[in-house]
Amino acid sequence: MTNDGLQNIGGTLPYSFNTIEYPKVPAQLDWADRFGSWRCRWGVDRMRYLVSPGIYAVGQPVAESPVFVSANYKMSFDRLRMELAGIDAWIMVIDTKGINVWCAAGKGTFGTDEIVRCVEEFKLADIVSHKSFIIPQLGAPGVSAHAVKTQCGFKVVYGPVRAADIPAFMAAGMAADAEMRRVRFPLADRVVLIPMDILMLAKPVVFIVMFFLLAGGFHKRGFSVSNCLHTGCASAGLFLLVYIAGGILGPVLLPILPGRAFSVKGVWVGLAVLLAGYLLGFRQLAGGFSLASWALIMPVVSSVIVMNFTGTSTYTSLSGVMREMRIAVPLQIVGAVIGIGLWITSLFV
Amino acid sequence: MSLKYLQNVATLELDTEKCVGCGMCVTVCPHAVFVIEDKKAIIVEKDACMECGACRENCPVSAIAVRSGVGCASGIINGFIRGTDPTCDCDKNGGCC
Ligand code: SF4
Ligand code: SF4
């Protein structure tokens, strides 16, 4: 891996142990760490947010101190060290190409092979006197605990799902209760994912906005820029409105939107925007072909964006998403085609 | 309010004959799909399974089968376009998971 994108960790000090020096990182984040994770949420340089693989010290660890294994995505690393205040521990950062634990485990980059490799490369057995380390439970899809044990002799202890439970986990003698093992998807978790989810489809969205702006200029007698500004802008605005509404309200209202399939949940958001726009007297939604076109376009757009949220959610299965897409995608395509057809018709009548 | 996804789709299967009751599947499952009863694992919430594969990977006697993968719409589209398995393509956009 290259040094490109490696992040300095504010407040790092050398920590000498058995004549070897390790970087000792503080258990608090400084403003640069916080600013970095904020930028990351908004997709700025997201993929260059790495910590160098290796062994790090927190507090004053000794040979008996616990070892935590972390991905080298800086946000994962920061979340872990923040919870280690008052605990003397080692952190072994493995190379997951800057991807978080959950995603990396699914791809196998956070996995048995890389862990075993790092144990050898960083000579973990020479640092600690015990033979175990704590792996975040979300890394389990990539790790075979029994294989790690046979290959390098270390026993895998699965830590809690949330770093915030680490103090309680340690206090209980490295035991996680049932609740610490569960992945939930509370409002706060869903809300932080909104920007990424909205930005993910930015390219097609820009393309569609351009389409509405330009195509909106056509009318019975040809093309005019003033129509671009009126019909075009209004249409592009309506499209963006329903897109953003889906991107925000979908995740926020996820548990209360009717239906289990995300594409169905999304439809309600589009219909709500349609109704609101109609009641507020939006000219585009007053009636005729224009209203008919938006009555199709709006639910389709919100259905697509909320369906896209399956990727960010923490409880959808591959088989489930495939089943819902087999039905939803053809309907979305048909809805979009007829909707756009009606919208174009509305320009010329 | 609890979030539940589609019913009767999960590909999870457990071979009770092989199971040695070690409890690893209970430990690693993020959705409490298993419990141990009479020294054997049983599936109690199959519909909650998100097919992450953690139980299968950590079962020491290979008693669990599940087709794991990303439950992600754009991942499935990516895979469809390229003719590969669904891939969330986190390296490029980091948007998923
Ligand atoms: S595949 Fe994942 S979610 Fe499904 S039962 Fe196994 S550990 Fe639980
Ligand atoms: S991990 Fe395998 S052997 Fe252990 S309890 Fe679960 S099914 Fe049984």
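What you see is a predicted model; the values in this text were computed from it and never measured. Positions refer to the first chain, counted from 1. Rigid core here is just the name for the largest C-alpha set that superposes within 1.5 Å across the two forms. Compared with the form predicted alone:
Core-aligned CA deviation for G59 between the two forms: less than 2 Å. In this overlay on the rigid core, V321 has a C-alpha that sits 2 Å or more away from its partner position between the two forms.
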Second form
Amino acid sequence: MTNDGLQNIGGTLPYSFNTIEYPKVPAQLDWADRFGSWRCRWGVDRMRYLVSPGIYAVGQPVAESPVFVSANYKMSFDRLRMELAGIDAWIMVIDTKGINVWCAAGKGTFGTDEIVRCVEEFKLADIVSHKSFIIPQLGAPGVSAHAVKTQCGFKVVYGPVRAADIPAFMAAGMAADAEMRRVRFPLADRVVLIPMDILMLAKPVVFIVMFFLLAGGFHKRGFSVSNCLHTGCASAGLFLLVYIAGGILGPVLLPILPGRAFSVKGVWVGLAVLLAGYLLGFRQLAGGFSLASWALIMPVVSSVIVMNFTGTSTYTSLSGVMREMRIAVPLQIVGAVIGIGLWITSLFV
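Starting from the form predicted in complex with the partner chain shown above, please give the structure in the form predicted alone.
Single chain only below; no partners, no other molecules.
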């Protein structure tokens, strides 16, 4: 069996079973694995951070050993194998296009058809003597256990939400208690996602910053470099300030920000930054058209970036996100257009 993703997995060795060699991966991560995860958190080669679909061995698995199903997003794969220390197991990696289990389940790539296809392609029935495999609970929305059983004969066992609970889950005879089924999204989990969420919109942000820098050079007497350096830079700085504040304060304060919709939660962040800037005496918030423009622009910017966090949060559902966007996006567009219009007007009065 070949595996083009093996260069991404430290310490891989061949493992011979039933005259066939499978890649054997260690349960411990090396520095390259951890550095790769860090780079991925910052959006570097995010969509190429994957392992090849296939069967992997952890420990010394035999025909009776359990089978865990994983996405081919390497961070998901690494989290799983880390928790299999001391457990002899097989990992069946399916092709989720480099997307994690939860998101792939929502998109349909971690789903019934792909699991059944991989069971047949990788000849799982020839490897193990039992007829069951374990999938993460967060993959359940994309998998029909009944359909899997009917199509390939394997029973789906839903594992715990968190990979860290796998040892206890296995010790309990593959039974998860209520705590293992509880989906949590604590501060640490939210904070670690901030860099990627901020950088996700980096390209349009650069263009908007350039717009403020250049457009800020215009005034009622024409165009001047001095205005670019003062009005332009100040405006670009305010935009970046509220953008970064939305990207950081939104996730950090998510549970306590007023409102159910993420777009509404983001508005409060923008208003807080606006108030702080006004109290600190920012020249762009001194009054008139300029203050009115930023009173619209800031809440809109923070609303957009916090709403973007819906794709990262376990608080949301696809239908809920789509419903929110149908209402919020038109309002954000109108607010942005009016705000920019007022800002441009402020340059000439």
